[in-house]
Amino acid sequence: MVLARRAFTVVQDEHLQHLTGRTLAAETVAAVRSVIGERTPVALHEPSFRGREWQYLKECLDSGWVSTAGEQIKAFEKSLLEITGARHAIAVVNGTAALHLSLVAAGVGRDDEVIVPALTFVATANAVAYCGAIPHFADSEERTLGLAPQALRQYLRDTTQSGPGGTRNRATGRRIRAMVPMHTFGHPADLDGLRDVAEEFGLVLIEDAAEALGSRYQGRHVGRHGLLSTLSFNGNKIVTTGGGGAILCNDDGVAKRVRHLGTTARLARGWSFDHDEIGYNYRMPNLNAALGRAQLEKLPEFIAAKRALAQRYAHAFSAVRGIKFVREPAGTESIYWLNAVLLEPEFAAQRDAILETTNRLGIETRPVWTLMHRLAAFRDCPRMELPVAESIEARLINLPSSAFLASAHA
């Protein structure tokens, strides 16, 4: 092992010989260095488990109930009610699955369309797909990463027509039925400017929030602005489950649906097996419930963390000239669940170099998402034009954002 670190030590030396003069490459892994250390390799997120994860683990094994009911479940779900302030939390195995069942809930169906941003995760597309609906795509803006609400508003208005049925895409004729912004990285989007254009158009809000559990719009927790939204605790986001999602709702009739759908759709008849519609088991086991309750009591701990750490690496990259990094919007709290710097224009051509050299010291960084429109499924998908999402795909580094880097050196 020692052998092993003192010749990936020797790499780097040698790598770091070769960039001479001044490169972006060369500052970016400076100021890296000067926020997380010298530490190699380092991933670009990794868990956390400091807490009662092996004490409620074995609470669960010693009940004997391991599968998808269970205290662990309510307990975990009670936890995040009092994180987001939220009425109903309703735990599934994953954030994909929350997504699923929201837009099943939300009404969404077969020859739909719903506006979602060209950058995202694949998994807000995927789930759209999966209704027999269309993703929409649409442009970002620098400012949050996220929709752009006076954007979209002006394209809705040149390119749909409204009447009894919703807004319809006047150039395919299907209905336009929801719209689904994302937080990208843990920065909320613009949930105001949105909710006026869902309102404008008709449109049912469904916040994708699975980067950001914590963060704040206007003070109060994401998730709460549309009818329905998600969250993901895979292992790399900021608490996990190992695998899971939620599903955050106000409104008590929609909330007692998705539960339904999402356990099989079957009624409480005592011992019969009667289901009323074509459900899903997207339950979540007791066993990720436990691992996410002692997670989710580390929360305040790990934003704090994240926050510190962003902080360092915006003083950091404060002095390298054409590199910025990239802050929560005005009126936020960001978890900065994944930190990410934007290059200048001019200097988006030395991305690529960036991401091999920090890579190849062992300093995982990596791009933005491929934008959903150029991926094979979603290439015939409408689109507005989207030239901020093109060049942020262009520019956009993330950097290892551990909670646990930002005691580095402090």
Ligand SMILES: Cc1ncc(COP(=O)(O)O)c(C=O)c1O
Contents of the next structure:
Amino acid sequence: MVLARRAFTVVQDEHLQHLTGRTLAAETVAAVRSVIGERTPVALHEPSFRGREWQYLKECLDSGWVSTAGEQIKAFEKSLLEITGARHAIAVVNGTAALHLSLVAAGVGRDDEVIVPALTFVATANAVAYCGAIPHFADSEERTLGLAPQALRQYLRDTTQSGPGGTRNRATGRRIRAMVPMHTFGHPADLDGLRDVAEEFGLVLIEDAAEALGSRYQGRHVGRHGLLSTLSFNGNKIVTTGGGGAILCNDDGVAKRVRHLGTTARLARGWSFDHDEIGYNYRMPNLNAALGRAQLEKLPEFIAAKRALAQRYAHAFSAVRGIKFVREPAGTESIYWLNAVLLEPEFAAQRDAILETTNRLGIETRPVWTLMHRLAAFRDCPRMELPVAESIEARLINLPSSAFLASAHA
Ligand SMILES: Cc1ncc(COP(=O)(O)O)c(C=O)c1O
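Which structure goes with the form predicted in complex with this ligand, now that we have seen the form predicted on its own?
Below is the whole assembly, all chains and molecules, this chain first.
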């Protein structure tokens, strides 16, 4: 009897999987195609160069200034200030270097711990490790896909002790120095909540806004809650410089230090080459800034197109049972850098079938990053329970999100 029931359950499961698997994968393909049309292959995210890129690149070459100084860098940084409302913007070679430099400037050093989401791109954790510090992984919330302030607060209250030297992890005895929330796929994390937690435990707040240039939290550009925040201009971002990044900062002294450290800590004394500490050669080349300057001029267009694309995906997936389109959190305006859907928990087992089918048909989709605590390099790092991040990891799929797709099938 027991055996018979088990056999029946297996058959039923297989039947269900066959049906729902085929249906969900097919429905996903149909929903995506209803938004982006029949064209294939279609990549997850492609850049678009339809502005003054050639003009600024030519100006750059004609000037002879192609390296780490020049007018294009100044213009690029000025545009970043206008867009973000930050007081200082320092262009660097990539978003990872921006994170590293920010952590160093914030005073993160050897054997410090830094709170980072387990659900992030590896650069966030790598940059902490570059400082000789240890990433300490925290859970996310499904509403924002970013760090969960309430759960983090309770965890820190339960596991740390405060003293004159700051907050210490009771289990390791190490100081917890900073927190680096990340705005996943452009959706702003709960910045007010996280700032409160940072203040309660005396942590420096650094926003990893690599994916969120143009996103707003309660009307203001992200990157304004922390002491420092970082951007990436990698080829897959909403705006690209080929490779590049930037640091935003509102504190004059800290910004000065960031510039100094990122310019090999060279002292500005005429022709002499003096350096007062170990610095980094992280300045963005003028050539890359030329490309980025033209791209920034197109940012409003890119944002409008990407938000329109997201609207269409939201509409298309509203009719698909078992799949939920990930919308911007209330009180925010996201650039929807990467569109994402979440499978309802009972359909999580269909994720790979959907990934397999869409990619086989030339529609590039992908799962979210493997969580940081599963990576060999970070397996032994401290962490809280991560139920939400683990659930998101099992259920999330990113969809093609290039800005120009919005007009591909209008
Ligand atoms: C969340 C996050 N942080 C950091 C980075 C690092 O940026 P980069 O690739 O420019 O080094 C990226 C993107 O690549 C990212 O998505």
